[in-house]
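In structure tokens, one chain follows: the form predicted on its own.
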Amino acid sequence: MKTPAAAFPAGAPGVLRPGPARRGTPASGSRRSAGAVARGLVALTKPRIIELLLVTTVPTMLLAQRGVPSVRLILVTLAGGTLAAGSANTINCYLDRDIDALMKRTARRPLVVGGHEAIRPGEALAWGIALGAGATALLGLMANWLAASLADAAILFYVFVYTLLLKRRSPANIVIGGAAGCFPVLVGWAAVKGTIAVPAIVLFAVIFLWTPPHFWALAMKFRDDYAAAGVPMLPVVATAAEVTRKIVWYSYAMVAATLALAPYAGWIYGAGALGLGGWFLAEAHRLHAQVARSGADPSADPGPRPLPMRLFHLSITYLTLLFVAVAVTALLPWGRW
């Protein structure tokens, strides 16, 4: 049953925009090839952000057995949530090809150019709805139906609660949104056990509390992207002393609960935890010390690379380094308690 548009505000999704939404559209009678189109495809389920989710599968299913899983639970498991990913990422770029067109860090997105290198929209939702039903497939008949179903969850969960429900409604999307993206802990630890144990729901609430600070971050770098596309990030509605506060306390929150993994993962880890939660602790306090003492616009920062985006750049490796611990700790027998 389709949704009559009346229902939704304006700006909602599924109500597209009139103007340079319509770009994404192929030109009457254009000729696309067919590495075009595949490329098109593939850059829909957005390749960087699903290496960051996978970083964190791995460790976790080494931490789940406590030694290295079997090489084909291990692939089937990374392909299946690259499947799952993909798929909630295009339709993602279904639902927003209308904002992504008024937006620059995103205006490139094959749902939004124009002539041969455009995809249909059409052709992204089956291509997204296929993803999800070949990762489905492949994760409930090659490693268990837990790992299918969770899977499956973290794509509702990403379409409907952040994309459709929060994005375009509340300065809160990214912290409840977020959850999406820790879903890969729970797939990667039911995939072994086939339950669902405290390890993993740590560092379920690890990358929880580890989104707010890096997507904030990024969002203050492209404050006027996210206002000019009417989406109320929060440094788009607070000022950036807010938003850099916030910013403080949700790391604090983060590093508390990567901590409560030690006793579970071992000395290695924990070490590793304290030092790399220092280092983060520390650049998240240089950026609300800039703020609180000038008030300036920290994205306009002189030096060879501004401050949020310093912050973002080190949230990346500073998760990678923590799930490496967790690797090693777990295929060391002597780094245990």
Given for the second form:
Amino acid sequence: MKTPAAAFPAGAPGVLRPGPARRGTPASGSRRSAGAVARGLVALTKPRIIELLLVTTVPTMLLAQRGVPSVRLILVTLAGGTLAAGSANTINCYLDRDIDALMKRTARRPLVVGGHEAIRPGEALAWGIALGAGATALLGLMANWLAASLADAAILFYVFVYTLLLKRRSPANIVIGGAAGCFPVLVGWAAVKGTIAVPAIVLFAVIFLWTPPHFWALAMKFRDDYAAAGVPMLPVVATAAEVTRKIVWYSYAMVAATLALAPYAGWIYGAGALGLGGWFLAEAHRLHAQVARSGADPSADPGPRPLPMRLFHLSITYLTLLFVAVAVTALLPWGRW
Amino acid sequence: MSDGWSFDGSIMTFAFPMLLFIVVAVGLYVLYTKPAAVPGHRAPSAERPVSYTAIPGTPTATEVAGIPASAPGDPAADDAAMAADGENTVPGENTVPGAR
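Having gone through the form predicted on its own, I am curious about the other one (the form predicted in complex with the partner chain); can you provide its structure?
What follows is the whole complex; the chain from before opens it.
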């Protein structure tokens, strides 16, 4: 494996690189419409990612309650989780606006250098901090302070550990930094129970182990993007065969973690986790076999649907269905052992 | 073709993150699974709200002859107390002042 720091002497996060693409700030000329600003502020929060975070929160709350918690508590937790995730994503966009401009996948984000500049960087930072403060107040005052402090921990972890410390320096960036995405299950559980328990930690582990296969599959597809931006994602610094082998390892660890919840959650969940796990493992092995067979970069696969993206999309469906199984088991009294 | 496997790479991208996760998970477990250790933790309040206000000086369920005392929070006890206070009775029966 190459040494990432040597291969990519990236600049400090958030420090803009000089370049011809950079244009004047919004203050220098054109007026901004309120609609464009509002759309930009929403886009900074990365709503698609928030959606997946919330998919894991509600079933966890149902499992903690072994039924349906109060609608008020569910809405408060979802709103608080949305604000917290929006805060972390917005601050991430602020800090990464230089490299986002270099990647096709992120080049249309509102803050990118040389982009349409609907939002000023300072405004985005203020927006991110305000969202975080709103999340803390909402969760703390209307759920409990453990849930609020866990949401804050997720924001701080995503900003300081992932974005500032690891993203541009280590191929383990998404593995360790991905822990930030595991906090919604802890927040959901804590909102209902006021404490954390073993099932919540197991669900934390499931998402922690799910993140590398999910994200590395995406990074295999956009390998050149990350390389251009100097981000040492594993597919950039390691061979495709090594990446897919790690995907298989993490997939097995993830499926083991999902099965560890079965004694608590019940047989419906256990059966679901087993079937879904088999599906995920088959696809991970299929990707690894294809890479080993071809010996080529799978991102250059000429097929209609390259396998890395197939695994990426499958991982989203997998996680959603797994948490549906959690919810079903929590609601049905006869689904338990 | 070399598949690019390396020991230090595996340590960095698999063993170390897993170890770190285990440390964090154990830390969370030790810190926050005991309600007494969670700052600001409150025990869940009674789910059945109090539906009436007792009038000072009126007998409670445990004081009414012929009605057995029940555990606190027992719906039967609440109903008995309401009956003792004149609630859940037929309108006009024993509620009109001077009827007795």
